[in-house]
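The data below hold one chain only, encoded as structure tokens and taken in the form predicted alone.
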Amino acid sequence: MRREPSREPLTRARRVAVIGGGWAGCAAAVALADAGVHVALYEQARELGGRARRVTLDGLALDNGQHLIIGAYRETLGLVARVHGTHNAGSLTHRLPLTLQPFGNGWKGAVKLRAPHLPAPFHLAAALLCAGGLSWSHRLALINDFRQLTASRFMRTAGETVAECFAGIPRLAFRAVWEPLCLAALNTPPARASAQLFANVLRAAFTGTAAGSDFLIPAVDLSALLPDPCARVVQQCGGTVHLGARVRRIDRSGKAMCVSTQTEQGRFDAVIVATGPHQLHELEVADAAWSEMRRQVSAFRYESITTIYLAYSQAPAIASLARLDDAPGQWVFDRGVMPVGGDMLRVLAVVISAGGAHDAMSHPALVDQVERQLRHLAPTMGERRFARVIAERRATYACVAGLVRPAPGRVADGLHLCGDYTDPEFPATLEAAVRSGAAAARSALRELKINPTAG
């Protein structure tokens, strides 16, 4: 019998460009590389990670914003395990059960809540029943809210806001639990935030396993957690990573997609665009479907996230994170003891989600206000030795009720889209970014007729 000459597998000849090295782009790049595709990952910054990356401040490896992962973010945790190895993944985060622990001792209005080790959703009910700082009527009202969401199968009417969804609950109970969770998950004030997106987060966190509502605080900087090891996977699979490479144009040449940077041009079988929504107008693409999608995204509005890093000679011990009294900080994260200016100091990260009056303040004035807030809640704090503010003005799109968003995946032949703003289920979170990147990779692989497990 005559034997056919051996040929290189089809997947080895395919080349896909991923434009944007944030968490969505990194997720797409790894999924493509795992399928045997040659990936070229382009990032205009000098470091991968987008809005969740390492920054170095006076020698300290910190982040451009403090991020929180919950146990229900399965695709994010799965990708972390993929690029680090399952046996290493657990040491990369500090895990604690759903906890609302106030910073300092006994400030007025402080609510204490911690989920016990019970199956979901009984752990939430038990946490609410045992919550300190709430009356029995408030605890029962919160439980009744969740029962009603469960009865509705977490389906909300179009255009309903979080504030409208919980309009029947006492204001104190709403501000104690639902409001901080809404700001943490959607980065949008409840008066404008989408009730459906918030309901989706609550369903994921509280109706699966009890671990779904756990808080996971990164134990390493965000670049080390995901973008850096993703780049290594891409390179190990024969791909390339281009930093400081701004893509200006995408053109179609026959069946090929041409990607042009400021210095060179590459030809690819497909392109995945993984930039932020506000950056899409910077990319020239001669395609009617692309133009229509870009017009849709032009209606987006954005919310800021402000992180104030402070280092003290002494600070109250907290279990990784604690609630503040919203004046103006909302959460404080313990980044541990770090070398600062020759001394070992405790570094705290105070987070303010969504826009507000603080956006108009100078950084020194904001530091002073947050400093007064912390000392009011914990008067025994030591001397402050370090302070820096990182304000991401367009940290997320505003997850407002009724917002129409594009879907992840194919926009036109050879052209695909991803980003946290495209995920249909979750708000602008790391999980939404990772999910969308994986979805765009699947879309490109289907178009190229490549089995995702081919690699």
Ligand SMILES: Cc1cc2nc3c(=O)[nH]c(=O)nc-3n(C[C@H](O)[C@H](O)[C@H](O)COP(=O)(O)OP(=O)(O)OC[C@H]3O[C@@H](n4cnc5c(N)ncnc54)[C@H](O)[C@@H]3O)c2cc1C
Given for the second form:
Amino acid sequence: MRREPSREPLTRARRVAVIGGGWAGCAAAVALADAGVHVALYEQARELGGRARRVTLDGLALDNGQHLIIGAYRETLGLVARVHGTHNAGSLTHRLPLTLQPFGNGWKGAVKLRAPHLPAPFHLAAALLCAGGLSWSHRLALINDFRQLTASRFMRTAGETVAECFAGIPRLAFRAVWEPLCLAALNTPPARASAQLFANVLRAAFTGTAAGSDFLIPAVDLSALLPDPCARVVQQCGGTVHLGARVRRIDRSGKAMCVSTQTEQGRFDAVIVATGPHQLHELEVADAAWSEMRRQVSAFRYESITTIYLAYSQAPAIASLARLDDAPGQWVFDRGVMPVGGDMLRVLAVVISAGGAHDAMSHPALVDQVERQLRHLAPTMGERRFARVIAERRATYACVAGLVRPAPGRVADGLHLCGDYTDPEFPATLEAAVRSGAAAARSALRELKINPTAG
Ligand SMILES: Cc1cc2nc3c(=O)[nH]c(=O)nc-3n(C[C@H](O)[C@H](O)[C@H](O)COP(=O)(O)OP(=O)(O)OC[C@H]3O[C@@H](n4cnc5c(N)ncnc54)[C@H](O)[C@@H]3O)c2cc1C
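Starting from the form predicted alone above, please write out the structure of the form predicted in complex with this ligand.
Time for the whole complex; same chain goes first.
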């Protein structure tokens, strides 16, 4: 439960620096501020949010990439409620039950399913049993798969891939249901993706409450959803937020930790490093345990996510998101009607998870191909008046089978780590980032002998 910030004068409060203002750093900063710690949050960019932030394109507030949250992302949703207030949180996302709805007229083999209002996991069984576009044998094979996963308590062997885990079911059934969910959750193709991480997501989504598998689509831009209100909480609790402040070095000086940017140096009781994994090597830290951790992370590979924003005078109504036929768009999200160049247009976000041939295409060529794809599936689409592509080349680390990763928390005295790549349970997602940030904050508080509930 949230406590009022400490009433002690700030001169007596412990000081912790958080380096990196993505969702992990923001989560860590709020947890520390709530415990009465004086937080200094350093972010090298001009705005917070990292890989999940608002971008303004031709005056439209969009995101660096379309994001989807599931109901099982409990810590993310808890933090959204903490910073916005429980009563306001519900209106910040559109919630719909687990749904696979083909875009437009659909295509041969398109699968259509929607989870009914039943307790978990019967809602999944019922959704699969009633799925359109699948034969009875395919439906039963999918249900049987899930039964076997449940029987194994969702424990998979370390090097097993998602493709190996589901090798027993017909390819068509796998491609229709598990493959798109794997790509959406792990951003890694099933042939390489970790079966254990995918099993963890399925367990979280389908074995708790039925709401765990709900899709939640942000109704506001990503910065407004979390990073901006987190910054306000930190500042209200007496902390500071430094934008455009790239930390170059972390040094130990007696018991203090010194954090240096190009222009200034600060002394802290502890530091939490919340950068992306690919950014760790840019920080100078003279510590053996740090170097060992960095060596581990240098083995990571990365996967892209590409979002193609398109605005049309007219587009088929979709319930927030719909499946595409992977040629090359995988999902399309309805961003609503927005003012574009003086007209009110429907803005769509087409998403392609993980790398592929599309990475080598020019943006105009990719727009053309996606445009053809949409028109093929929905010939009544109106005129396109706007198109922009955002390709995040290092959107997430590749969640491959058998990858060894550092844990969130203490690396050495006074030095703690978080980020989506450190969470043991979830793949590279907002939930992994938020969980890891909270874990790193707990570890710093433990070290400083501060009771998190005593703030
Ligand atoms: C296009 C796209 C789509 C995605 N879709 C989904 C989705 O649908 N659902 C989902 O759950 N997840 C999704 N993800 C993944 C999710 O966005 C990430 O897992 C999450 O945002 C990672 O947060 P983080 O805080 O761990 O890292 P980051 O967001 O990378 O934050 C690190 C921050 O540290 C800053 N930094 C780095 N070095 C320094 C330094 N030296 N000094 C100061 N600051 C520094 C960086 O500028 C950055 O702001 C998507 C990601 C992308 C890119």
